[in-house]
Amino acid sequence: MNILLLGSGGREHAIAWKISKSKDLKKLFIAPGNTGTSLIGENINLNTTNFEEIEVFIRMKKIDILIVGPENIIVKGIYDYLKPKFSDLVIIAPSKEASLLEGSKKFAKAFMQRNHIPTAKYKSFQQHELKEAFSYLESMEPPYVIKADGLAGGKGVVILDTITEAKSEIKNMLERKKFGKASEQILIEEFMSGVELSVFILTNGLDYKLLPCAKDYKRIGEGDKGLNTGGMGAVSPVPFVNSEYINKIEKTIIKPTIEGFKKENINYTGFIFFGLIDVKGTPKVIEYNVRLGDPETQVVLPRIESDLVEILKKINTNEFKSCDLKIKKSYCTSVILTSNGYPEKYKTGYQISGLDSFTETDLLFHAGTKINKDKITTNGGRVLAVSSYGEKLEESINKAYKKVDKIYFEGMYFRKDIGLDLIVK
């Protein structure tokens, strides 16, 4: 089969090295790709918001399956303009609708009312309604939890300790306008403490398969200190989700969630995130993403055994419900190595030595690297990501920091307690 798959992160190297494994595959096309993709498909140049660009080369090269790694390209409308065009064109990507899941956190919110599912209480505001905010939060308790209603690439989420910074967190997004068109409207939410995991689906709308579990580390800081980043590590499985923790959350939260796009008529066809959270033995939704999470895929794709193309490719058929996932009862952990200052300023450009010390089967990803004069140098804020296995959680925390000692740039960090307070002692 001809696989396109949109995207250049971390998530889509790891998307595109477990594609590269299928007996299925004819060719891997990446758009646009980075530098660990190029070694395992070809990376094509194009614009991935362009859909009429992305129309032709489906065209002209055959694609069987069409992959969305980032969600600006779902919510952007990927799936309802592509699927009258091409009948037989398996989209992993749901609809405009579907996405709004994951693009208005007032829908996702609604929906979950709506459906029954367990969340956080909240209240959203426009910019007209800055007092009755005001008075809102004035009636929670602290610590404060306030979000962008739309997009902010990872950044909208702000959780602030005293009234007085979080009114002016509110000013900043609704009137200065932080975050621009994703924080016309805000929400105020209750806090909710406990461990927090990332639960993945695939789905048709119909039927799912349930992914591995995961846990993201998201603070730039040890201890889960500092700035929210995009990720800076992931460790699956999650010790504390048991079978029968599972069975609640497939009970409470996915099988609702399934149910819910049935009676709402929404068309939903690819991966679901459900960021969740334990609330003393309960889990409950923080947020629903429309695809796979970065750098969860990093831990979740390596532990599946099965042919993820042979599954795919089955997923708008009978068959589907039928498939069989098999996942691999090793744990892993992935580091995330990123640049000095990230996630606010860095510089790029920096030589990375320690790669030829990597083979075939070790698992390296790459996200902000590129090749500069048949040297591969830093080109973002997160460079790369380094998971390892191991029949315990220990043992697969420590074989991927040994394998991060190998790597080396100017300004290089990363965390170094990622999995640590999962670890019974």
Second form
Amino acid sequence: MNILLLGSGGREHAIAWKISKSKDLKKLFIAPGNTGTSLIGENINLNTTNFEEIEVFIRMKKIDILIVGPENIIVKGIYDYLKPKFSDLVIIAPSKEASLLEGSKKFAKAFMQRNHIPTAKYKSFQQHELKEAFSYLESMEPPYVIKADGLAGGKGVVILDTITEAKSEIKNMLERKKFGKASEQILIEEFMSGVELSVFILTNGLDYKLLPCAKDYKRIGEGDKGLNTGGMGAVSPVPFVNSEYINKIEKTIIKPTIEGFKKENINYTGFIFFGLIDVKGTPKVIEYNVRLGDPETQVVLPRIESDLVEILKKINTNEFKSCDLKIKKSYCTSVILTSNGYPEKYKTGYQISGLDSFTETDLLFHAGTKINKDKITTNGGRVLAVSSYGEKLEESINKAYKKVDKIYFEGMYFRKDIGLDLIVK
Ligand code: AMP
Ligand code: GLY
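Okay, that's the form predicted on its own, but what's the structure of the form predicted in complex with ligand AMP?
Now the complete complex, all chains and molecules, led by this one.
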């Protein structure tokens, strides 16, 4: 199989790493890729949102499977563009309509309502409905959850304690178009309190395979304090998610989602990332993502024992249903190393030392790095993801931090509490 993977983050390095182990792989291309992916495949300088460029490359290199990492390419409609042009190409990305599950929070909420999928109560408002938005807000209890409808680079959700702040944020979004087009429409949502978890499936819209679940750590500071980031670490599996709880998630959330696709003729081939929250024993949906998570992928894929390419190549055939997805028993923990200042302003270009002590069996995923005159330097906010297995959760955490200790660059920052809240004493 010739495979083209789009994206350039730690998630894409982890996907490339898993693909590179397949016995079915002939050639792996990554566009644009990163330092890590260049070690296991061929990085290609393509503009990933220029679908004509991608089409030409797919033809030229006889690509069999296209895997799309980030949501912006999916939401822009890569599936709809390529599908009519290549009948045999497997595209791991859902249709433009299905991608609205992530691209429009209003679409996702309405889908959940129609299909009786548990989620927070909400209402949506447009610019001319400021009065209505304020009066709905007054009927809610604090904290107030305000969301821009469209993609806002992970910044579109604001949670505020006072009604004055909430009203001002609504004005910022609707009137001052804080997030441009993305906040021309907003949602006001009931606040849900509980532990969050990320659940992943691979689906062809009819059947699905359940991937390992994970918990990510979104805030920059220890104890979940400070600004939201792309993710500072992750662990898999999540100890409280036993088989009974997974059954509940499948019955109340995953199966109704797939049934919803069938009923509504929604075309979906790819991964779904269910952002869930446990509200006193009941799993509810915070959001859908139409892709894998970052950094969850850096702990989820290492726990998959099966050959992923073998499953992906069958995804649009009758054989997909009977494919066996084997999952390792071990825990996996990933710690993200960031540049000082991230998620706000930071400097790059610092040399990273200690990487030569890592071997092929270590799970080291690059995100924001660059090769500069034979030296690896920092080149982004999230720089590296250091993952490790362990028989027990505590062991995987300790091993990941031991490996982190071997790495150094100026301004290197990481959270020291990844996974610690999940250790059952
Ligand atoms: P999202 O961009 O939808 O993932 O939201 C970002 C984060 O905001 C989530 O991971 C939650 O921590 C939080 N969040 C979103 N919606 C709610 C809600 N209704 N209740 C509580 N927290 C929420
Ligand atoms: N880790 C959260 C995300 O990928 O959106």
